[in-house]
Amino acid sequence: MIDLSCTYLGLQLKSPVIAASSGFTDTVQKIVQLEKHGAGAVVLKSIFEEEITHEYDKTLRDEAENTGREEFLDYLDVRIRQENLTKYLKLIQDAKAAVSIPVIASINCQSSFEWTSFAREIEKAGADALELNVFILPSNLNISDGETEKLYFEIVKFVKEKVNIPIVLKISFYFSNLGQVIRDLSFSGIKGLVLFNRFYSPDFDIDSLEVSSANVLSYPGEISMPLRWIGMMSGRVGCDLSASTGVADGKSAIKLLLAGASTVQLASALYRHGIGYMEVVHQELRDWMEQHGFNRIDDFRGKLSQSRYENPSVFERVQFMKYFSDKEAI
């Protein structure tokens, strides 16, 4: 008999299918469907630091006659958390009751700031982990690598000292020296790392002349940036792997699974096939996992990792010498 359960993060999973944050997991009603339909657990819609901080400067123009006075500066900037912050753990209250998976809170942060505050709450309102999905654009000129990837490091510090349940963090692969990094924060008290975020892309439109958004949904393609990495960092990481960002179908969670990933993150699949997906996914995983003769996610998890595969060095070539020459002449 298939038995498609697993562990993440120290958490019991009947499944590494889970539901990435997003809009399917912001509410409760979405959250018993994913569960009904076999999510191994879901990662709510982030609250973003970001917006709260939109929402903050759009209230102080809305409201400019009261801006000079600190007082209402300050109470002004509690009222937004505040508000912000008793949504999101009504959320986490309601979808522990509904369903029995992990609900995994998440975090979209830019800095270390007092909003790690919130994580304390986030603990008590019953989530089982925290996600925090950190994305800080190499972009400033002015700062090294150096102080960028040390930023990484002091948000999960700050969050360790609120919470007690399992830390993941979530990160892109804009870094330097990405393999270093991956391995340093695994070994830094977290208990996950999501490889990797997805991110807002400008585009052009040449008509209108006008800066807008690309590529809002991952694509199959997209997958070989996680299955690289996660087959050259498994087993050799202190924490567990989750992968997301081209998780098209069945057969890209199987991928992701030989790599050496705990769990498989679906979101853009979920927007383009909606949340009866999930039993595709796990249909197909289950098929092939009976065709080959296994009987556990465990049995073949990391099979095809850099640590375990007879040659290691393909998961490093970084050029198609041997492709283009196979091909004819045109």
Ligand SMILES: Cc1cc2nc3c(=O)[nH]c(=O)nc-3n(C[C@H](O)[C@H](O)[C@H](O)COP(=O)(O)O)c2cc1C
Second form
Amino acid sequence: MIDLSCTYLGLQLKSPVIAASSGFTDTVQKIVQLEKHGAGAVVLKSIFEEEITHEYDKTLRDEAENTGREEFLDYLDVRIRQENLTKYLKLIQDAKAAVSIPVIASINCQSSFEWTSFAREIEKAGADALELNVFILPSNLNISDGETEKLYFEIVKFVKEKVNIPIVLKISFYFSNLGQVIRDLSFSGIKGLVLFNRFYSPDFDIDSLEVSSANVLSYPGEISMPLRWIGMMSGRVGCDLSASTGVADGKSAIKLLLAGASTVQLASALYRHGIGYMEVVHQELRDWMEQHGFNRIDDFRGKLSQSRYENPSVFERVQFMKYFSDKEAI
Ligand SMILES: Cc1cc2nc3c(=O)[nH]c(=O)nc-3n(C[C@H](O)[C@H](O)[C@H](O)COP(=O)(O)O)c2cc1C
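Other form of same protein, the form predicted in complex with this ligand, not the form predicted on its own:
All chains and molecules follow, beginning with the one already shown.
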């Protein structure tokens, strides 16, 4: 009998395949459907730091100024902010009442300050854990690498002071010493690291000569980054690792579990195929486990991680030379 149950962040999950933070996790109806189709947990659509802090919405400010209604500005700003936050807390409460799978709240943040008190409200609303999508593109030429990294540790420290629920950090791979950062963050008091978040990249429209945005959805080949890094870091970190980016089907989920992921997160695959695709991924996972005689996730989780693989150097192979020297001339 195949048993997909596992633990993640100290929580008991029915399955390691979970719904990533996205437009598929922003209403109770969709969350109920995700549970129905087998998702082990859901990560709610993020609330943004700017929605929590007192930043003014430019459009509203311009509008109020143009119509000579500046006196309403503060009221308007506070009201909208309050409505967003209340809505988010209600989503947590309603989702918790409607499903039995863990509900992980999510905040999209770039700094370590004012918004952190909202984390406490999230905990009070009943969230099982809090995922922090730390969204910093290291493009500021006036800030050193060390300063950007420091921010991650500060964010963890601030939020840890506010909540007792497990904290998960979702990070990108833009670090100069990624392995060390993953290891150090994993021992900073968090319970999980999501490898990796995914920035939208710019693209160029060569007809209109404008900058547009490229590939909102990931393509399956993008699994290689989380696969390499989860494979290399699994067994060497102090927290769970969850895989995000490129989990396109059952096969990619299996690979990431073999690398040592505790959970794998789906976003683009749901946009491409719909919520029912959760079941397809689960079926592929079950079929594969049956074929290979694995009854439980822990029977194979981490089996191909660098620390357990007989030839660990394959993870470190970065040059094409060896690949081509092994093949006929191409
Ligand atoms: C339309 C869309 C909305 C997303 N919204 C969020 C979000 O609010 N917070 C977040 O942390 N990640 C968000 N993500 C990123 C996903 O959670 C995920 O990390 C990323 O898409 C890579 O996974 P994938 O290859 O399964 O798409 C979003 C992704 C998409 C495509």
